[in-house]
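Next up is one chain by itself, shown in structure tokens, the form predicted alone.
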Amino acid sequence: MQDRPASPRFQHAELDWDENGQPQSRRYGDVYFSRASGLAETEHVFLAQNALAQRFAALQPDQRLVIGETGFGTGLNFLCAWQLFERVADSRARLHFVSVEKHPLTRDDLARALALWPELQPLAGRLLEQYVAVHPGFQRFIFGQGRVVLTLLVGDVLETLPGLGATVDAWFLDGFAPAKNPEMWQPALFAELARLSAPGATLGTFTSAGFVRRGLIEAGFDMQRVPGFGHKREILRGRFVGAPGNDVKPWYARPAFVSPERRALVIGAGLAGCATAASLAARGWQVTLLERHAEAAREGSGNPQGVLYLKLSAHGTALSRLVVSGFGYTRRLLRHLQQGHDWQACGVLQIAYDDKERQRQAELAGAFPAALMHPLAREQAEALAGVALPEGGLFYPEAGWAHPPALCQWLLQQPGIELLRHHEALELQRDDGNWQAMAGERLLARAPVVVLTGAADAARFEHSAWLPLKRIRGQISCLPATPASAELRTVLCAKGYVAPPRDGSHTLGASFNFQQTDMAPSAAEHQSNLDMLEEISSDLYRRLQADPQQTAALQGRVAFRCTSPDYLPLIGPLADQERFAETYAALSKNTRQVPQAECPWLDGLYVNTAHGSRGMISAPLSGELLAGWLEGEPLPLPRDVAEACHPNRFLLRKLIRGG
């Protein structure tokens, strides 16, 4: 996908209700569901269609079922097949529907639409709990434990499913009627939906137009008219009986891992460790992980405060999509949370503190929606915060701060996940199809799976060694809120960053260093910090009442970031690094000539690190991505942002660019 502004046309439903209540779309001018019955026309229509009922019975423990739609409007089809799927499912089963929606609701509208119907308000109140932060681009959401999986493309159809990963079993072709909504209804679709069904895949549709009906024969449907619901005499049932569709690139297309054992090792309880640990539980996976601290999160991911912080590009770049599903995704989870001890929905405020910096949030705020960032004069930005600030600049109102230590223990109780305290392996070994983590002669676990977790650590082990992961020193500063100081009432960012009060204390930072390893707090990054903090707000400075003379006193903590060259995470399978450029060797010479020869995987080797400061945001979403990529299952990020942060993308540059 070329690089473009995020999504300058995204725009909610703008909606009409009639005087049922119901609503209708102000911009298509057609109705979101049967006027007679939109429970029966789904249950008609899109269920018995796909015969949701007996196949979803016939689903053994850990099987899954994949639903894909075009249109996901209220929900009331994502609703109707989560209900029958809890009533006839066996409970170890899953279910992952996936859906593309253009304009979606906003909240207000979404719970007063599903208001409607009173038999599906346990799982509709689900739903708009979850229902924040939805924002352009592909969004998760986690149901049951994991039970129920939905990942919600925000976006057009046709720019957005060319981006899915995933196989469908059925799906439910819906929105729009083709006369309302010709831009949908074309041959792209229905060559879309070919690619992504899994052999015999089914489809239901309400309409049953004859181009429709042709297209979809063209593209490998076998198509059949049957009795319609309510006023339409026909409908649409089809069965794929075309060819798979395959065109992704061999380096990153691992099959998923099949072993009689459903056993992970992961070796790390940072964010990114845990956050792999509670998506392998909630597919059934039995996950050891290994922590050499007396606790998890102790490192990288122990800080008091993390913000969430989305630095963003304007030109739709693969970080800049991966921050914003990040951060959805985070910010559901926050949710399990204590509100005010454990995070806060205070929002974050970016200065605009130079030129470029003024240059750069123009542009961000004419690519995104308002309702994930929007400018403030320098007047609204002093009483949003209850400071003074040297000038305006962007607010992100959903964001805010989080107690990272706090967020990892909610996600350690997951069923099926072990701790292993003061476990440090320092050496991998594979033997008779598991990997056995070793300290010394001391064997620490062992397992099919292992997922290397712990930060720049991830490459300090013979296979993994090639990894090109850099370690960055950061300092925080603790200063002790005054009564004054607690007057600050959102996340301030510059160049640095400080948050309102968690325990009495304001979290200051972080400092850059690339050349100390030293561990200890030093006075000079303190008093860095605290120059910083003068910067972000002289008012602020003066509220805290900071000693220069009294650096060395204040209580602070070091830890090292993790980054990668391109400052993108590296998620997902390894493969041997000598036998990689052998069997690619020919890209050497001409990168369009692309060898179809399978990848010389290292089986049952993951790794998922270099989340660099912005951890908070892309940490817990990527324990999603590396089961993604384990279980084959639909992909919570656009293939071409997976692949971004797949770790053969050093692999390959180094065999193209030859070093």
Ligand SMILES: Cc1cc2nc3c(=O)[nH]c(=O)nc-3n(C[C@H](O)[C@H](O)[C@H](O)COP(=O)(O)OP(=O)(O)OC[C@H]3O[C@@H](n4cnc5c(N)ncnc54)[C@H](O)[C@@H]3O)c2cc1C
The other form holds:
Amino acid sequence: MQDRPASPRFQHAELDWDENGQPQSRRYGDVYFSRASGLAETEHVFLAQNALAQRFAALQPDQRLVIGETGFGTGLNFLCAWQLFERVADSRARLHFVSVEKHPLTRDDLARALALWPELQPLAGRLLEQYVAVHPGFQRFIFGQGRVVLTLLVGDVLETLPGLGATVDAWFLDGFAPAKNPEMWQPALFAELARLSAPGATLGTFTSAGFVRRGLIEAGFDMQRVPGFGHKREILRGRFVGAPGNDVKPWYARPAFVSPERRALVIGAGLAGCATAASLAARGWQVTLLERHAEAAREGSGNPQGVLYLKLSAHGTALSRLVVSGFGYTRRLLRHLQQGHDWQACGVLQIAYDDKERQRQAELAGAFPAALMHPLAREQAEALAGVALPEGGLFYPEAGWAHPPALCQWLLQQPGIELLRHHEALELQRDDGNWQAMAGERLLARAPVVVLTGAADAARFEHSAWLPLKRIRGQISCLPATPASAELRTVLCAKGYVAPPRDGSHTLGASFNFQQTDMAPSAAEHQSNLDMLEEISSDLYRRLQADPQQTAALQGRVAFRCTSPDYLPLIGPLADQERFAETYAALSKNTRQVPQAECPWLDGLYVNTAHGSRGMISAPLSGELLAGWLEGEPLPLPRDVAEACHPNRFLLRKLIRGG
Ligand SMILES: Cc1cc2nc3c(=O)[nH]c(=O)nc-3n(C[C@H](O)[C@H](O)[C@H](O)COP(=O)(O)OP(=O)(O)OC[C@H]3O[C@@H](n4cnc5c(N)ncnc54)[C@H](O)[C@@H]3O)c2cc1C
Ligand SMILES: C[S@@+](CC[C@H](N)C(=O)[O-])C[C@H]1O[C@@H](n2cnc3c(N)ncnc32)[C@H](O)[C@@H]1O
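Having gone through the form predicted alone, I am curious about the other one (the form predicted in complex with the ligand); can you provide its structure?
Next comes the full complex, this chain leading.
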């Protein structure tokens, strides 16, 4: 798989505001919407040409409609579509809106632009509430408990759209006049629209440019000129009549299996299980969540404070892109928790503790927008942190810490989830189209779909035993805050991390122990956590008055991370290992040929695990990815990232490398 550069050229929109308070793009010299009436224009060009009022009204409960848009701009089209949907669609139908935006508005500009439409409040308010951590890549937003989902692709349309895995029912082809923005209106764009279109997908656009019309016809759209709005004489509308595009390898294609009922078992109630349950329930599924302990979040997800630590690469690796998308999603969810007690957007400072780290940070700072991270000299970092530091570092202002059990609890509040406590699944059997979770002779629960979210124990079942999962023991230490230590105002990270206090205690973490598996905190690992703290800040170490003689008496907690050989999670449908090897045996001789045989899926069996040491970042979004696979919805991540997280990658590697 190819890495891409992260996004050094990322820039927000630069706006000029005219005498009526309407925005215009300085870069493109064009308006965002008709000066006469943006609302009426949207209604005519996009809603009416796609017949959305009728199509929304015709949606059955649990059906959805997917709209794709080029140029999110101020979100006016999105809000108008959402408003219409609220007005006419069944209360159990869903709208999925995918939009691409190369230059997102800053939050302040967005607020100013949307204030122009009193009739769109409070929807605009709900968008603004969530408009945080909008960084390059795929960014997912959930509104109204999942009734409306927005997937914003931040980046150039020609670079991001090829990564989209979706089937689109209606297109809003926006994006500044072709004469002012010729780079966008390319045959490559029209080909992408065709690839992503459902049979009969419709399209509306404000332009009537001949080359756009011809390009769309060439790509497979039947195009019509229709009267325009305001001073525009004509606009275009279209319908996709071409052949559906399919460039997906069969082992990464969506399984053909459709569950006869929207009912699922999820096994394991940590962050991954709770997120999976919440994402499915938001789509109308009845979810039974099995947990062996008395409560959710008692193992890996049970620490008092988890840091939103972004392990990024300047080279746009799959992991790095997963992290930026996951961070945005988690960050938007956290606003539901009690700020100060269950999470804090206090920022995270990664200290440049040696030359290699300094070099890495310089590369990152050059590759990502300053709003996501920026370098701080030591004095600035100290002023911000409230304690003395050995070095400056890279500061992530929107990051911070959260209490993972609180996030799990919030996710479980989604209607449609039943948590069965003290239920440990020991075996899985398939019977009569249902998966049955058994504990010896006892049937715990059954459903046509099951998702394994038990961290490393996801591999305990016969069908999943091949999953290459590893457990790594980790220990945190909890240090009682002192008045002097409580002045710490941000999370500090170097080889370990320390957070500002929660409930009068700082979490200090975390050890990595590849050998041991016992659950009791050890004095040696408390000591290694304290050593890491001393390296982070000897000033903070003194303020905490930790007594090295008393490490054995420290409070702490042990849990296990679950990792995979490539450190990416495993999220998606499971295939039958043996039949996979038979079906694609030809690949072991010639990796270039792509056998078109259908993948031998285990119908209804899915996995979501291996979130390593960054589950706070990757697990919440993983629920959306899992639901995307199950429902055939637009995926919340680029296709190559979703494939890099697909369990089949390991079966494939085994076949190709022979081991
Ligand atoms: C010491 C330590 C510090 C960490 N610090 C951070 C941090 O600062 N930031 C961060 O982002 N991440 C951190 N992590 C990682 C993060 O905690 C994990 O990535 C995340 O919790 C994984 O969630 P999970 O749901 O996959 O697994 P878990 O939380 O372990 O959940 C799995 C659940 O499945 C249940 N289960 C398993 N098998 C069965 C079965 N057969 N039947 C019923 N129930 C079953 C278990 O009881 C458990 O509740 C840390 C991890 C550790 C260990
Ligand atoms: C006319 S505005 C869109 C108005 C918007 N639909 C609304 O409802 O406010 C055009 C948008 O397209 C974006 N855009 C222009 N060229 C692009 C490209 N190549 N890739 C992605 N977005 C682009 C611009 O930044 C701008 O926000």
